[in-house]
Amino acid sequence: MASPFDPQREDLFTFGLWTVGNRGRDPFGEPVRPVPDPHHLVRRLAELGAHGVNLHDDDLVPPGASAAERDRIVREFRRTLRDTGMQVPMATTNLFGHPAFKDGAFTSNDPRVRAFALQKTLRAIDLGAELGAGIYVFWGGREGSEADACRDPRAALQRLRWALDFLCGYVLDQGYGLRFALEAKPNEPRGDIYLPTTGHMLHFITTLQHHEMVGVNPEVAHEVMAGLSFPHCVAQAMAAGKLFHVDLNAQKIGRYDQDLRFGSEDQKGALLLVRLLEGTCGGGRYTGPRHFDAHAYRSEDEAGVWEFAKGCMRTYKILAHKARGFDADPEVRALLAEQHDPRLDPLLAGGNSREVAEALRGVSIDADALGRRGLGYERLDQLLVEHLLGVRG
């Protein structure tokens, strides 16, 4: 029987090649998964009632390879694409696995470093351009250090700047349509990464030639492991009209990077992120795809894969229904109603002016009064949970 929270096209959910093909290796041990078939990979999750399947350059094509084995390659897989409906909404360039990228891509002191980033970079432009994708994102993932005397991090900052300027001149030279999305994070791989918070990301892009067709892409998992708010991020990044892209995940707070599955950890801030997106407290709804940047535990099989697939997209589902009963709740909704004074209403939502001002000076307002009243968040909090918990709605 058919579940409201079955994942549907329409739902925008997508994964990245290297999510449900990770092969559960880590620092500590090896594979324990066999090398997957990227076609295999989009077939099921098509199946699954995945809208669309996300890639690095080196998740499809090998590195290397001829260019006629390339073109065979993206023949092959946009072949696939068409037979199962399937859309690349998001390509990126995977800057950080080759030991040339040891102390940083665009940002490393070596010249012949940065241009052999570019090289990777431009082919994987053209690759993402091929396959339809409208985001390209960037994950800095080795721009950054652990002894800091290496370089000046303005250096380091002026040189990714001029990258990213050359970059989005030649997506604009080549009329491909594409919008970059910045993806921070604190630390690991790196001891300190350069840009470490969706925030300085979203400062960093004002000083961009091209910023208008740059934005953000926050991932749970790098604002959580710094102990950062993630709804928070993400509001600043819509309010900014920068959300170009998202990674859910989940994470525990203080741990490495563990990418688990979306809702597994911290159930409260995940409805929260869900509320925000789905618009369902009032704010803009984000229409763009749900990625989830994640990836099975190392303890299983194939079958486990698709266990782990299905339930981010339906953990998804059920917070976003959730999050409606949530904001639908009268007594929330008169919690939360908006609060008015005749004699501030048109002050506060005048402009600045010297009449406005003295007016302010003139309105007698008891502070006393106010420090005394309670505002109801702790019933609001409980509601949020009780709804959460299934209890209520």
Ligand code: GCO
Contents of the next structure:
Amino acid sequence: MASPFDPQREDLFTFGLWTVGNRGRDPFGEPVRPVPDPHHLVRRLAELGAHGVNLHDDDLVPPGASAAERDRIVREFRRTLRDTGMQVPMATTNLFGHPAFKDGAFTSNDPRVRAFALQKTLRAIDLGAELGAGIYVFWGGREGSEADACRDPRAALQRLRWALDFLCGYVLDQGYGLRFALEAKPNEPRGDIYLPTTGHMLHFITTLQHHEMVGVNPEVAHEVMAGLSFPHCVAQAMAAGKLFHVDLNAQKIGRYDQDLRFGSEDQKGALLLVRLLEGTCGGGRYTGPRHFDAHAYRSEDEAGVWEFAKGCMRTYKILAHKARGFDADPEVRALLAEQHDPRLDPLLAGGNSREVAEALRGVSIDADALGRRGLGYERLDQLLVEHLLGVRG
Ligand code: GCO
Ligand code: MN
Ligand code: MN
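Could the form predicted together with the ligand be shown next, to go alongside the form predicted on its own?
Let's see the whole complex now, leading with the same chain.
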């Protein structure tokens, strides 16, 4: 039976080939699922109502493939995309799997490793452009350290900056319509990864030569690993006009990078995130792909993988519905109504001037009364919980 929460193409849901193709390998155990066929993954995702798939270079073209082999694989993949109407909105490079990257890719002390990383990325950017991607993600999983004396972290940042400036230049030279999105993670697989949070990335971007074509790709799990509020991180990126992409998943605090089904943990945080992305609280809506960078539990076979994929998309739509209900609730609106004071409104509206500073000094404010005043947030939060639990709205 059709449900209003069934995914549709226009919802812009995407998955990585590496997510629904995840084989359930972990540091302690071997894969539990067979080697995936990218064509099969694309067809199943299309049937489920997804908009597209994203990929690393190596997810599609095995490393070491000849040029002829590469062209054949890409041609066949494009045919499957055409047959299913699926898009490739985002592409990226695997700069973490090869043993040569054990001490970083763009930040390695060895110029041969840095050159190898650039060669691989140039080829992967060509692949992304050929598949029609508009966003190119950089996740520097190996760009970090354990023996921290191995390099001056400032040198690492300088090398990263140089590589991104170089690659932006390449994209512009080629006339590709690609924008870059930087993805932060605090640790794993390295003890410490450089630029560990989205906030760090946002500042780093301001130091790049082509900063206008570089934004961020925040991931739920990664900011939660750092103990931070993901909605706050996304809000800062949106306010800066830098939310180019988003990696949706779920994560328990204090764990390894779990990449769980979206909304499977911290449903309140997930609701607040969807509320922001959908703009139900005002302040603009995120219009890019809703990408799930997550994978099924290791306990699952292929049927479980498709339950996982459906679950990510359904939960997003259910939360969008809840967010609309919450923000339209008259009691919520009353609690959140903007507060006014006719004496202060004109003074706090414009910028600084001597007159305004002088006038501000003269306003009498009863701070003790303000301190005694209750703000109604217990009620507000309970309303949020009741919307979430389905007894209201
Ligand atoms: C992780 C990362 C990766 C990247 C992906 C794209 O979970 O460790 O998020 O999944 O997003 O490799 O570069
Ligand atoms: Mn992750
Ligand atoms: Mn990610």
